[in-house]
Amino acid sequence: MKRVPGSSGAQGGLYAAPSIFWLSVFFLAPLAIIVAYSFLTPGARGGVEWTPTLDAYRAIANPTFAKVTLNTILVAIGATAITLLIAVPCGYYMARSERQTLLLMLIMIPFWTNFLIRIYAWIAILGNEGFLNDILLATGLAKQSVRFLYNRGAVMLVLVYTYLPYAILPLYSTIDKFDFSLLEAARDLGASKLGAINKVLLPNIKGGILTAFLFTFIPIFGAYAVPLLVGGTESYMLGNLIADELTKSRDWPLASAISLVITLVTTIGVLLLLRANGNAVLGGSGDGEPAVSEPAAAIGGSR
């Protein structure tokens, strides 16, 4: 049967049409609206007036915006680092365990509960009259309630709890494909246990670590509900600033400008990170070869 020239390309375009339409309507169109609004004048009662201006971008130079941005960066980096430090050993244990299905179910259980209910559960635990303070007062470890809530630490704790499954799952998937005999070979060649993990395991799961970082840092950077409910004035983040500009100040162009700047900075950061790590997300070392092709050379400095 003769193949009509160009028919496969036409069919490919036809198959891709639904996804292209979906991305255009639900991603590109809203982004275009945000870009347009950021260059307009705020309306007297909300909305925008169709008068071009750069006032929204000039307002971003306000010191308050810089302070909120710095706090957001600190919280996002700190919470992401803690999440990864917990997720890596959890993913490793799950990959080596014989009860992987049970452990996966335990990781997925929090998703069965409403997000807000889980946040309010933490408020019930950390509040001045909450479960944790009741234990401290009953055991005499504290003479008065300890302020666990409404600070940066509470925000980071709840964010780590919220996004930990997003880090564990890609790490587990990556580590589960790792050839653990390489660790045994490294130990036979004189590497310590930590040296084998550092020289052999971590380079091979770099793709999973990068994926876990992206899955946690990006949503934490734009978090709104957690800092609103368990944070105080010192935990005000960019997500809260955007919401306040929309609902309280009714300055839609400024909120759009802040959102656009966040989107651009995040996108550039992700692209630079992906470029710096080569094809790490695919599990390689950047040249199409496994990250550890010569175990002896990899652990040479670990003896």
Contents of the next structure:
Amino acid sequence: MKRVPGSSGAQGGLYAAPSIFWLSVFFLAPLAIIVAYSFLTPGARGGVEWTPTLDAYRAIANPTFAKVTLNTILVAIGATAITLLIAVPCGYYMARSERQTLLLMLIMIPFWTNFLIRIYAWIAILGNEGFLNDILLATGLAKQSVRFLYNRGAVMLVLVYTYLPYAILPLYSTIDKFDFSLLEAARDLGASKLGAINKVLLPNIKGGILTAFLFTFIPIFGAYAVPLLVGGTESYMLGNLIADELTKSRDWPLASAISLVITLVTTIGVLLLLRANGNAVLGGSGDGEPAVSEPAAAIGGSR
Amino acid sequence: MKKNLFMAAFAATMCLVLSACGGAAEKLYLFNWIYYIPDDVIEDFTKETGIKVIVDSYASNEEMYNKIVAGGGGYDIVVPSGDYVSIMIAEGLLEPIDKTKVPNFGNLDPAAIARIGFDAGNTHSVPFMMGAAGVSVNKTKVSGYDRSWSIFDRSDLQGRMTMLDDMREVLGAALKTLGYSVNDPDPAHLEQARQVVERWKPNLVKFDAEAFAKSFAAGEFWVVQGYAENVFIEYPEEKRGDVDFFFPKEGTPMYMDSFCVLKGSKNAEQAYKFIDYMLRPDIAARVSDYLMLPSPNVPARALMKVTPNYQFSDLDRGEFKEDLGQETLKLYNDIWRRIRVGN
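Moving from the form predicted alone, what structure would you give for the form predicted together with the partner chain?
Now the full complex is given, and it begins with the chain already shown.
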């Protein structure tokens, strides 16, 4: 950071101008509008009236919102955890494979098809009359069709499917930079296979795990289309609530207030994670790891 | 009325493409429901009058209303449903209708017009189409049912039934089941209606106004609440006989979509010509054939070539959805939110 030569102040400002412009126009200004709207009175039929009130925040204190928030948190944490559990071995395998380009292509190919069409494909596979049920019925494994869709499990499954590539890619690029001879060294020094992975690999790729976590948790927390299409009567998430308040109930301040809560929760979460990442292992479920992670980090020089 | 959003986006693009070509002097800007008027009907209007029609589409009243209020568009004609006609009159967004410029107004069914409460006397609106959401049953899978809202009480059909993700339609069905008006403002009645919906809810797969028709066509869902035009647009024609579409005997919430001229329209003369053209029996019949819906246009009924999905008389027990007013709307919203979220 300090290596920038010359009069860093003026030049730095010049370099930063485009991104500052971009961020203020497309991020800060909309955010300011959301904040402002959340403190106003809903207009008669959508929009807002310029009378300040805290009604929107009072409405959020309602137990109905707590229930949706809880459901959203459960789905988001569950889906993110499953995604990471699948993504870490995938990234590891890709990094060690000799056909990296091919595997990368395979990860990317789903992006060629529209996201909604891929959700409809899941409906065609898992539906009451879907392919899977056809097979189950034809082979006699089931007497009548099994209801896979329209519940929380289906929402999580499709969310994991959707965001898996976003988790695999950063993990792959981090693991790819990992010096695998360190694993051999750990084994030579008597670590078990699992121990070597836990104490040497994971601490060194925690940056990738963090990125993967953020790339999956944040969009899942605001998911809208997936619970709408494969969710059931009980799969309402905060994203759906915002859309309904905005378009159906036309309570824009309430929608703004809910959006703001989401933004705050994610921001606080991210800040906590980033701070934790400074000196402790991210995603290490145990408590004993921090002590080991430091030397490991020193060797690997993780980000 | 609620139409498929994804189709809306596609058709909006098509409209842009289509409107890019041609170049008549007189113009008319029409903001209409998606898939409501067949393209050739509009092309023929241009051929007859030389007026070029620029069409934009929307998928819900809310979408249309928000765009107009935000000052968007510069449209001449909009086609709101009844409750939005009264909202837009109250907000001063509509021009009064000069009926002398719509000689074909007399073709409209007086019985239908007499039921209008949202713009009694049609001072600001000219009725176009009316209908209601009904219940579609896949007869190959379901039998021995009553043509009543009580079909949603059947727990043996659990996981095979959907209702619309639309507060007015679902609460309206419950209110009618209890024998109340679909516009009932009484909190005690609404609480009873909420309990009826809560009773139905465990038997429903979901509340869905977007994707249910596809799944119904695929045999995935067996009993769905929805508009006939939405259900049958997805349904394979040869299997049409497998479907029983009915309006429950207790009654249904009804819609009436009407042509309205927006305040400040620069092409009001052209707008009147277009509205009158749409009320001509041959044109009204073509629209009804396309939508497979009965026509409120009396002389048009004899000219229809397609058997509509239901008859006008089936709507006898229907009731138009009216604007609820702010206080009652809030009550409906709160109850609906409780139902959707699960207490």
